[in-house]
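One chain comes next, on its own, written as structure tokens: the form predicted on its own.
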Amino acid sequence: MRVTSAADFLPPELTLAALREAVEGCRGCPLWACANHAVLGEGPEDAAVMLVGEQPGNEEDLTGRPFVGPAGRLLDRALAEVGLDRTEVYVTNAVKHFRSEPRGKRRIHKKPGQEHIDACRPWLDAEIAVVRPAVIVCLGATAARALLGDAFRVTRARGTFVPSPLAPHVLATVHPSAVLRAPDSAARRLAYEQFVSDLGRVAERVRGLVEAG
């Protein structure tokens, strides 16, 4: 039977260290055959907070690790901005294998496909049904297109709280690689500005249901 998706290799018992060993043998869609890692997520498994990313990218691959390029370290440096920690939050992918194009020495980014999405979709619903976060944080049109449907776009509602199954409270924004590729200095900062004005409605509403018990 020709494998269509990651469910077949998701573990009997679901818990973020099961998940974390059993990804590593997932054959479920073509993109393994040219990564060093599979890379879960990556936080506490009570985290009141989920943000999901696109895929890993080259230092995550090599890593195993989410989050730990730059877009990563950007990411921690607004997060700590708007008062989340990133040790209490948990930071996921939609696709867990780096799809990359060779480009001389080096593996460049490539956007994974929809079938890649699709096929990862497993690890996604797992990792969401173990945490059970409060918030999603949808970081980029791709973890949106996955858990929101084709017809969300980033751009028309990014930053404001969407109705939607997967948790009680769910917002969209930027990737911050999106951040890192703004043309010049100015626009950076504007993109970082934005970025963090995003996160700081998550951290109000964390907060606020940290108040009310």
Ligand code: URA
Contents of the next structure:
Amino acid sequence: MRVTSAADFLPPELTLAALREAVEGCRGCPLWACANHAVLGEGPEDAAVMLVGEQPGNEEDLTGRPFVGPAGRLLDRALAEVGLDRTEVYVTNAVKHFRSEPRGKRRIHKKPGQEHIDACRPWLDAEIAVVRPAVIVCLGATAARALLGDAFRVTRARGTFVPSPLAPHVLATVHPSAVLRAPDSAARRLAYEQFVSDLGRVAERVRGLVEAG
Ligand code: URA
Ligand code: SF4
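Other form of same protein, the form predicted together with ligand URA, not the form predicted on its own:
Below, the chain from earlier opens the complete complex, with every other chain and molecule after it.
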């Protein structure tokens, strides 16, 4: 039997604890074989905001926790700047295993293919079903493609709320790694400011929801 989806590996009971335990055994696509951990999302089960990245990186793969490496540190700082506490949001990825290529002793990040994104989708859908966030933020093109479709362009539509059946409020912005990859310090500063500005819209929307009760 050729397994092409994570669907067969979902636990019968949908809770974050059950998902976390089950995901380590997922063989829904070939990516599990070269990784140390499956990295499920992290955050409160009743979080109002869910952030969706691409896939775990090296540090995430080693620790089993999402966004704990350089991109995660930048994300934490940007969230704090707009008054969102990392511990209050649910942070996850479109793909749960690290796709990498050996380069000497190091492992280099390799973008997940559409087949990995599709195969892994049941985990993300399950997380959305459990957390039922009011706001979903796609961090970068992979998450945006996974959740908003092929035609969506982050460069054109970033920072604005777009209609989606997934959650009442959905917005895409760049991936924090893109900020880190900016070619020089001036470009990096600008990219960071724009990233913070997009997250500021999210924070504003959340405050509006809280005030509206
Ligand atoms: N990049 C991601 O997309 N997710 C992580 O968890 C870490 C880096
Ligand atoms: Fe399963 Fe996703 Fe890992 Fe593939 S990447 S084995 S679908 S958890």
